[in-house]
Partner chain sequence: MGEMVVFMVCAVGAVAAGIAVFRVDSMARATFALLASFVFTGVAVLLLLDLSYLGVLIILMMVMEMLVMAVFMIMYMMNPAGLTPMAMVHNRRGALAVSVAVFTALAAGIWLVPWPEAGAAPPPDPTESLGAALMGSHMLVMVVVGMVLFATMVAAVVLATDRGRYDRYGDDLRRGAADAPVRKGVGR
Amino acid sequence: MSLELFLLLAAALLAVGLYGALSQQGVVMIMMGLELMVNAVIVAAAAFWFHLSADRPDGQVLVLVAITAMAVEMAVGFAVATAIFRARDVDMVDSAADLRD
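Take the sequence just shown and give its structure alone, in the form predicted on its own.
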């Protein structure tokens, strides 16, 4: 596959994730949109790494670190969303807005 196809895939993932994050009100759906946008960045970074210097392993390490950080971030986010849902029985962003106080 060419670099353009990977970048097109990354752009599509970013667009779908951005639409999902901006159009939904549920915490889980917003987090899924953010997850898609982060995946788009990872796909683009991996594509650039593969086409620019595939013989060096530092790009693979960077992608693995990004995927690990994303997994930890989403696990913490889903844990917070679950705790909010159990404590207040709400799953909407507007209903949980008083958490910033």
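The term rigid core refers to the most C-alpha atoms you can superpose between the two forms while keeping them within 1.5 Å. For clarity, every value in this text was computed on a predicted model and none was experimentally measured. Positions refer to the first chain, counted from 1. Compared with the form predicted together with the partner chain:
Comparing the forms between the two forms on their rigid core, the Cα displacement of residue 59 reaches 2 Å or more. Taking 2 Å as the criterion, residue 21 does not count as shifted between the two forms: its C-alpha moves by less than this amount when the rigid core is aligned. With the core held fixed, residue 9 shows a CA shift below 2 Å between the two forms.
Having looked at the form predicted on its own, could you now put up the form predicted together with the partner chain?
One chain, no partners, no other molecules: that is all that follows.
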């Protein structure tokens, strides 16, 4: 198994997640797109560790940080979705477009 194939898998996952994050309207669906993108980072970091520097633990630590980022994104994302739904009955990003101001 070569490094390039794993990186290709990561690139495909990143592209799919990017499409979802850009095109979806539901808050939770956008979070799914972001999760797919973080998953791509995990695959790429694990492949880099295995193929390029398996004798050092840095790649594994990067995977651990990416997993943590995924958990944090999920928890805070749900909390924000709950807060904005409670305040304004909004569950679509288009209805919350004024937040960009």
